[in-house]
Every structure is written in structure tokens, then in C-alpha cells.
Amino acid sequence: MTALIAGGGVAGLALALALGRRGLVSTLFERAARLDEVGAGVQLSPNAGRALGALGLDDQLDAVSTRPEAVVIRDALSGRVLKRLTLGAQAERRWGAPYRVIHRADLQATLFRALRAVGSCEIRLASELRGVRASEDGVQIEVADASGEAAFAGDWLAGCDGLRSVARGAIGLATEVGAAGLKAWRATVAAEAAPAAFDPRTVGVWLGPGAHLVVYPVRRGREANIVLIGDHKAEAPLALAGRWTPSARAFAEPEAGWTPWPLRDRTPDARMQQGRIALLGDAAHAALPSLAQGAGFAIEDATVLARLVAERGPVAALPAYEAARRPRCSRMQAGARTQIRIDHLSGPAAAARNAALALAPEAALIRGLDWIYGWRDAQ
């Protein structure tokens, strides 16, 4: 049951590792010449933490991540704290796994090292998926590398190849991805150079008109990860935060070091697989980052798919994978759209949101996260 895996991001590496832990072999194709993941921070909520722990990665993750004590939500205009949601040991007791924050490069490196140690996956870098031909008996792919184009055959294909997935096209899904009208400005700065409002013990969230800011520690607290999301027409982060309270605006004031990232999402698709081809991660369920579940749901996908393939073989496993994952992923996609609208309210609507947050019992808000953080694979 040789798997061909297109894409060496979080989804592809997690799948290859999960398959390898179950004694299954794979070949992974990644178009980048090196697995040096660009990007910034990732929030690994307990649903992802539980899955990664089952792969034996708890100690490795703890060596490069932080377990925040709380999420602190503030009004960006006034700086007033609207709600504090306790994480730390309380979150681990409730959901059975820790809540971590980590640099994406550290997460990818952890997965890569574990995968190399298992030795079940051939990793082919600088190899870009160009075409797919599937039959009742298997899958053949065309891959472009430094020496030209080559064909590879396997029993099934996992499309972990991101927003503009070639594997999506192979099962008849649109490969275009719609613009959300939003842009994420991302930066990572040394903790000692971060604004005074940076707290390395928490995930800080500031809600402003048409934009919001998220700040949390990475690299074991040595650096601050800053993400500011707002109108894609803004030419600089300060254009989004100019009216904010000084403590929040300070995060947007540096003129250098920002990476602008246009945001994309998709309406939930009718399927995540066909024949011997399955889609994972952004290839399957691209979503806005407002629920912080891009990496988490990719890891969930990998966990479920690897188990089902090991139990049933790919022909029976892929439809079962879709049945298990599609309703949950669709809920996440829709929830992310709703959440970003709430986060970006202005005027009287924002005032009503702030009042509701301030009055809501913390326990009720925590219960509202159970459907995400409490996920467990149906073993």
C-alpha cells in the first residue's frame, strides 16, 4: 500500500509520519529544494496536540514550543480587557492535551526529524507534482524536478499540496481560490524588542474596527509572533491600527520585517476524495485563520486517514475518511468566516460584542470550544 504524498508541509509530513508509525511506506514529493518553512507562528490547540502526542512527539514539541497560560482578549481602541480564557494546566485537564504555540519552522522540523527516524518515507525535494492519472488499480503521477519530468506509481495519492492543489483538479474540484478581501501582516521579533504589551505567558488578541491583532510567544518565549489581519488594500500595518490605543498600536509601528500574506478561503466542497486520491489540509478545506485551525485540522486529517488506510486499505479507507472529516471541516470553514466578521465589527455592533464578551461566563466560552479542542479520532 505505497502512498504517494504531494506536499511536504504540515499535512504531508504528519501523514507520512502517521503512516510510518503504522508500518506503511510512502514517497513524499515537495517542490521546495529545502524544507525550510517560511511563515511565523502556529497555535497547536489540544486537538492537534493530542494527535501529535499519539505520534510520540510530546517531548520534542515541548523543547521548541510554549504552553500559554491564557488567551487575553482586548478592545483595540480602548485597551480594555474583555475576557481572559484560562489555558495551561486547566486546558490540559479539560481536553486531555496541552495548548501550545510554536514557530511553523520548528513544527515542520520536528515532524521531519521524526519521519527520518522512522525511515518509512522516501522524501524527494525539488519535485513538483504536475499531473495525475488514476485507475482502479493505482495512481501514476508526473513530477518535475531538476532533471526534467519523471513518472511515479503508487497505490494511492494524498494531495497535501496546498491552496492551488494539482490533486484537487485530478478529482474534478476547482483549483482557483477566492480572495477574501483581507491581508495578514506577519512579523516575528525578539522578545526583548517587542512592545511593552507583549506577555510571553499568554496569547494576546486585540479586536478593532475592520482588523484584529494576535500576538504570542514562539521559540520558547525568545520571540514574539505578531499577526495583524485587515483590509487587503492597506499598504502597511499601521494603516489598520492607526486609531488603536498606543499599547496595541505599538505592535504595528515597525516599518520593516513584515510579510504581507493575502488571505484566501473556499466554500466547503462536496468531497475530499475520489477513487484513490484524497485531499488533506488546505487542499481540502482552505479557511480563514480566525479559528487558528489550519495546522490543527491538517494534523487531524493525517491522523484519521493513516488509521483508516492501515485498517482497510486505500479503496475502502478514502470514502470513510471523507465521511469522517467533511462535516467537521465544513463546520470549521463556516465558523472561521463567522468569527472574522465578529472580530472586525465596528461602531454599535462592536460595542455590543464587547459587552457580550465581558458579561459571558468564562465557563460558557470554554464550552463553546469543546467541539474543536475536544476532538478525538474514533479509534
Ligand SMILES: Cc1cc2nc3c(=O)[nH]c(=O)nc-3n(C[C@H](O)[C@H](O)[C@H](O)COP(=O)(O)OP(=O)(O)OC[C@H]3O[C@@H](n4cnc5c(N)ncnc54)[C@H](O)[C@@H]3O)c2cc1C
Contents of the next structure:
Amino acid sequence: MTALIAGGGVAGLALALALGRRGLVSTLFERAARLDEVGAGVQLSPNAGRALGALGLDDQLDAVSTRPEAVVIRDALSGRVLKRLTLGAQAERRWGAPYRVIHRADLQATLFRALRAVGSCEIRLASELRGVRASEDGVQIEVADASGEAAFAGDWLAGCDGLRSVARGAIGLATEVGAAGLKAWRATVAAEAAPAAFDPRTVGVWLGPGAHLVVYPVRRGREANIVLIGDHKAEAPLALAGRWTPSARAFAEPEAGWTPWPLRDRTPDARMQQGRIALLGDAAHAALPSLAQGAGFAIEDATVLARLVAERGPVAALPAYEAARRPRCSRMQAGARTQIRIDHLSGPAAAARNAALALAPEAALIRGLDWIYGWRDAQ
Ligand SMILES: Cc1cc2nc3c(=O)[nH]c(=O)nc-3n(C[C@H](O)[C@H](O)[C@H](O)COP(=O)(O)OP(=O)(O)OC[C@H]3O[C@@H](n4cnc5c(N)ncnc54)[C@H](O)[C@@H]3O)c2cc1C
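Structure of the form predicted together with the ligand, please, following the form predicted alone?
Below, the chain from earlier opens the complete complex, with every other chain and molecule after it.
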């Protein structure tokens, strides 16, 4: 049973590794000539932590990530702390796996190294999926690579090819993806050069009118990862944070260059698979980053799909995969839209949100995260 995997992002690498750990071979086609993602951080909550632990990656991840002690949520206008949600050992006890923050390049490199060590996957870089033909017996794909166009055959295809997935088109889903009217400005700066409010032990969140800021350590605290999300028309981060309290506004002025990132998401689709083609990660359930779950859910997808394919073979596995994943992924996509509306409230609505957040018992807010962080694969 050979799996063809289109895309070598988090979803594709995690799937190839999860299949390999179960003795299943794959060929992975990645459009880029190198596998180094643009620099930015990623939060890996315990649901992702558990899946990565099951892939045998705990030690390697601990060597390059931080386990934050808490998420600290502040009002960006006043700087007032609205709520502190304890993570660290307490989170690990509750959800059975660690909460980590990591540089995306370190996550990808960890997955890649483990995959190379297993030796179950042929990785073809500079290879772009162009076309798909599926029959009852298997899947044929056309790939553009250095030699021109080449054809490959396999038993099934995993579309891990991100937002504008070609594999989506092969199962009749839209390949274009709508703009959300929002832009993320991302930067990483050396910890010594970060604004005074950077705390390498926590994930800091500042909620402002029409925009919010998230700051956390990457590279084991040597760098601060800064993400500012707001109206896509803003020409610079400072335009989003102009009225903020100085300690928060300081994050909008780092010396390091910003990478602007237009945000896109989808309303949940009616399916995640058809015949011998399955979709994972952003190809399946592109969402706004407000719940910080896109990579985490891609890792969950990979865990579930690899187990089902190993147990049942691809033809029976794919509908079971969709049944297991679609309700949860749809909830995450919808939840991310709701969360960003709440995060970006202004005026009296923001004051009401702040008051509710300050009054809410921490235990109740933590309970509200159980459905995301408490996930475990059925086995
Ligand atoms: C600002 C921001 C912050 C975020 N923060 C978090 C966070 O804290 N936690 C979290 O879990 N998630 C976060 N996310 C979401 C997360 O980054 C994505 O959901 C995740 O990276 C998706 O992984 P993927 O492998 O599905 O897609 P991608 O990472 O997009 O990978 C797709 C891969 O497929 C390749 N490809 C594309 N087309 C083809 C083709 N035709 N042929 C071959 N290869 C192809 C691409 O080159 C790429 O390597 C954030 C996103 C943003 C924008």
C-alpha cells in the first residue's frame, strides 16, 4: 500500500511519519525546493502534544521548545491583566500532555529528521502536484519537477497541499479560498531586543479594538515571536496599535522586519475525502489562527488517518477518517471565527467582554478548553 502525499508542511510530514511508524510506505511531493518554512512561531497545545508524543518526539521537541507557565490576557488599551490561565505542570496533569511553543522551522525539522530516520518515505522536493486521476484501483498523479512532467501511481492520495490545495479540486471542492479581511503581521526578535513586557515564561495576549497581539518565546526563549492581527488595510503594525498603552504598543515597533500574512479561512466543507483521496490540515479545514489550532489539528488528522489506514486499508479508512474528523474540525473553524470577533470588540462591547473575562473563574475558562486540549485518538 503506497500512499502518495502532496505537500511537505506539518500535515504532510506528520502523516508520512505516522504511516512510517506503522510500517506503511509513502512518497511525499513537495513543491518547494527546500523544506525550511518562513520564520514564525507556533503554539502546540496538549492535543497536538499528545499526538506528537505518540510519534516518539517528546525529547526532540523539548530540546527546541518552551513549556509556558501561563497565558496572560491583557486589555491592550490599559495594559490591565484580565485573566491568567495557568499552563505548565497543571495543564499537563489536566490534559495529559504538555503545552509547547516552538519555532515552526524547529517543528518541521524535528518531523523531518524523525521521518528520515524511519526511512519509510521517499521525499521528492521541487515536485508540484498538477493533476490527479483516481480510479477504483488506485490513484495516478501528474507532478511537475526538474525533469518536466512525471506521472506516479499509488494506492491512495493524501492532499496535504495547504490552502489552495490541488487535491481539493480532485474531489470537487473549491480550490480558491476567500480573504478574511484580516492580516497577521509576524516578526521574531532576539529576546534581549524585545520590549520590556516580553516574558519568556508566558504566552502574552493583548486585546485591542479591531486588533490583537500574541507574544511568546521561541528557540527556547532566545527569541520572541510576535503576531499582530487586525484589519488587512493597515499599512504597518503601528497603525493597528496606535492607541494602545505604551508597553503593548512597543511590540508593534520591533526593529526586525515584519512579514505581512493575509488571513484566509473557509466555512466547513461537506467532506474531507472521496474514493481514494483524503484531505488533511489547511487543505481540509483552513481556519483563522485565533484558536491556534491549524497545525495542531493537522497533526491530529495525521494520527487518526494513519491508524485507520493501517487497521482497515485506505478504501475503508477514508470514510471513517471523515466521520472521526469532520465534526471536530468544523467546530474549530467556526470557533476560530467567533473567537476573533470577541478578541476584536471595541467600545462598550469590549468593556463588557473585559468585565466578563475578569469575573470568570479560571477553572471555568480552563474547562471551556477541554474539548480542544483534551483530545485523544480513539484507541
Ligand atoms: C499568523 C498565524 C499564526 C498561526 N499560529 C498557529 C499556532 O499557534 N498553532 C497552530 O496549531 N497553528 C497555527 N497556525 C496555523 C498553521 O500554521 C497552519 O494551519 C498549518 O501550518 C497548516 O499546515 P499544512 O501542512 O496543512 O499546510 P501548509 O503549512 O500550508 O503546508 C502545505 C505544503 O504543501 C506544499 N504545496 C502546496 N501546493 C502544492 C502542490 N500543488 N504540490 C506539492 N506541494 C504543494 C506547500 O509548499 C507547503 O509546504 C497559524 C497560522 C497563521 C497564519
